[in-house]
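Starting off, we have a lone chain in the form predicted in complex with s-citryldethia Coenzyme A, written out as C-alpha cells.
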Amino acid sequence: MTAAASTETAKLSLNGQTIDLPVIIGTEKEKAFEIGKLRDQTGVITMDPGFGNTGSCVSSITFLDGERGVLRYRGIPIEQLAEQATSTETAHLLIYGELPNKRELEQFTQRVSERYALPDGMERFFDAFPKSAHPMAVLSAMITVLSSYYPQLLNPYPTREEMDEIILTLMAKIPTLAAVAYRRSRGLDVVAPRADLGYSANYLNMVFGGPGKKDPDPTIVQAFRQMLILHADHEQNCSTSTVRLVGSSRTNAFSSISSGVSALWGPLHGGANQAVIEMLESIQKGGGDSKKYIAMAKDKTSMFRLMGFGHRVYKNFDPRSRIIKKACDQVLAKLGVKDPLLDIAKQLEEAALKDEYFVTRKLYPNVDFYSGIILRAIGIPTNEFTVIFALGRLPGWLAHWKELVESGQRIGRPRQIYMGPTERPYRPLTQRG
C-alpha cells in the first residue's frame, strides 16, 4: 500500500545544492515529504527525536485528526463503535479491514473462543513470579514464553494461513494469561475460559467468578466491552510503533506484542491511568484540594506531570476521554457506585481548563484521566489498570503487525548525529592516572 504521490514537491538547497522532494498525499489529505533518498543525495539526515514531525510508515487502519478530535478504525467513527459495536467485530474491522457479516462473526468468534485455553504445563510459570510482581511485567514475559509452546507459529515470513492462525492465538490467549495471573498472584484457583461466554464476559469471569458465582452482570460486561473498544488502537503510539519496530526484524508476532506491552506499562503512555488514579486517591488524602497538584504539575522542578492530561495529537480535545467522561456517570448510576474519586476528577479538570499553563499548552484530558473511575467501578484492581489497557489495545497491535509484515518494508534503523568525542588513541592501564 502505498500513499498517492502529488504533483506537488518541496525544494531542499543546502549548501548551494537544491533538490526536489516529493510530496506524498493520504486519503485523508496528510501531506510528507518523502526522504527516502535524502542522505543519497546530500549527505545530510533529518532529526526529529520523539517523531513528533515524522512519518514511520503508511497505514490503512485508524486516522486521527488531533485539531478536530478525530478518531476512526478504518473510517468508522469511534463514536459509533463505542455505541453499536462489540469488541470482536470492532478487532475483525482493524485486524481484517472490514465490519464481518454474520457468518464471518460466528466464525472468528467460535475460532477465538475455541483457543481460550492455555496449552498444558505453563501455569507453573506463573508461580515462579514474587506476587508483588507487576502484572504488565509478568504479561510481557508470559507472552513470550507463549512463543515456546507454538514454534510452528514463528515463521519470519508467515503464510496467510499462519498469519490468521497467530492473531486467533493472540487473540484468545493473551487475556486468558492476564486472568491466570491475576488469579495466581491472589492464591486463587484459576477459572477456566468459557466458550460460551462473549470475549469480555470471558475474561470478567476469569478474573471474578468460580464456582457458585453468577455470570459477569451485563452492565458491567457493556461496560469493560465499551473500554476495550476505546482503546483498541491508535495509530503510531508508542507501544504500536514499538510493535511495529520489532516486527520489522522479522522477529514473530508474540516478541512484537510482548515488546508493545512494555512500552505501554511506561506512565507517559498506558501506565497513566494507573497513575491517574493514584494522583487522586493522593489529592483525596490530602482533603481533595486539587490546586497543589496544578501548581506542581506547572513547576517544572516539581517533575510531577498532571496524568491523564495532555497528548501528542490531540490538541483540542481526546474524543474517548469524552465518551468515558460520560460513560462514568452512566455505569457508576447503574452499579449504584459513588466514587468520590470521580468528583475529585471532574473539578480537576474544570480548574486545570480555566487555568491558563494548560490553555496556551493545549492539554485536556486524555483517555486514561478518567478510564480507572470505571475499571474501579466494575471491580478490577489499580495496578490491574494497564493490563486491560493492553488487552484493549492488542487488535491494534495485532492489525499493525500484520500490516508491517504484509508490506514488506524493510527493517527499522533510524540514524543519528554523533556528539562524542572525535578519534583519540587508546592509552594503556599504567598512563591513565
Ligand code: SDX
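Quick caveat: nothing in here was measured; it's all calculated off a predicted structure. Positions refer to the first chain, counted from 1. What we label the rigid core is the largest C-alpha set whose atoms superpose within 1.5 Å from one form to the other. First, how it differs from the form predicted alone.
With a cut-off of 2 Å and the rigid core superposed, P135 has a Cα displacement that falls short of the cut-off between the two forms.
Core-superposed comparison between the two forms: the CA of F208 stays below a 2 Å shift. Core-superposed comparison between the two forms: the Cα of L71 travels less than 2 Å.
And the form predicted alone, for comparison with the form predicted in complex with s-citryldethia Coenzyme A?
Excluded here are partners and other molecules; the one chain stands alone.
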C-alpha cells in the first residue's frame, strides 16, 4: 500500500540548502510531509518523542479524528457497529476489509468456533505459573507457547491460506487461553468452549459457566459484545504500533500478538480501566467523599489524578464512551448491583459532566471509566481487566499484522539523537581508583 501524493510540496531550508518535501493526502484529507529521504539529503533527522506528530505507516483500517470525536472501522462509524454488528462481523470487517455477507459470516464464525479448543497437553503449562502471576504475563507467555504447536504457521512470508489459518487460530484460541488461565489460577475446573454460543457468550461461559450454571445473561453478553467492538481497534496506539514494529522483522504472528499483549499491559494503555477501579478503591479508603477528590483533581498542587477522564487523542467527547455508558447503565440496572465503589463512580461521573472545570477542558468520562465499572459489576477481577481489553483489541492487531505483511513494509528502525559522552579512552581497572 502506498500513500497518495499531491501536487503540494513543502520546502525545508538548512544551511543554504533547500529541499522539497512531498505532501501526501489521505482519503479523509489528512496531510503529511514525506520525509523518507530527509537524512540522505540533509544528514538531519526529525525528533518527535512519543511519535505524536509522526506517521509510521499508511493504513486503510481505522480512521480517528480526535478533534471531532470520530472513530470509524473501514469507513463505518463505531456507533453503527456497536449498535448493530456482532463482534465476529466486526472482526471480519477489520481483518478483511468488508462486512461479510450471510454465507461468509456463517463460514467465518464456524471456522473460528471449530478451533476454540486448545491443543492436547497444552493445559499443563498453566500449572507452571505461580499463583501470583499476573494474567497478562500468563496470556503473553501462553500465546508464545501456542506457536510451538503450529510450526507450519511460522512462515515469515505466509501464503494467503496460511495467513487465514493464523488469523482463525489466534481469534479462536486466545479467548480460550485467557479463560483457562482464569479458571486454573482460582483452582476451578476448566469449562470447555461451546460452538453453539456466540463469540462473546462463549468466553463468558468459559469464565463463569460450569455444570448446573445458566447460559450468560443476554444483557451482560450484549454489553460485553459492545465492549469488544469498541476496543477492537484504535489506529496506531502503543500496542498496535508494537505489533506492527515487531511484525516488520518478519517474525510470526504469535510473537507479534504476544508483544502487543505486553505493550497493552501498561497502566498508561490497557491498564487504564484497572487504574479507574484502583482510584475508586483509594477514594473509598479515604472516606468516600467524592467532592473532596473532585476538588483535589482541580488543585494543581495535588498529586491526585482523576483516572478515566479525558483522552490523549480525543479533544472532544470519546465517541466510544457514549455507547458504553448506555451499556453500563443497562448492566447495573439488570444486576441491581449494590457496590460502594460504583456509587462513588456515579458521583464522579455526575460531577465531571456538570462541573465547569471539567466541561471547559473536555475532561469527560472515557471508555476506560465505564468499561471498568461494567467489568467489576459482572464479576471480573480487577487484575483481569486488561485481559478483556486484549481480547477486544485482538482483531485490530491481526488486521494490522496482515496489512503490514501484505504491504511488504521494511523493518522498523527508529533513529535517535545521542546525548552521551564523546569519544574517550578505555582506562584499565588499576587506573580507576
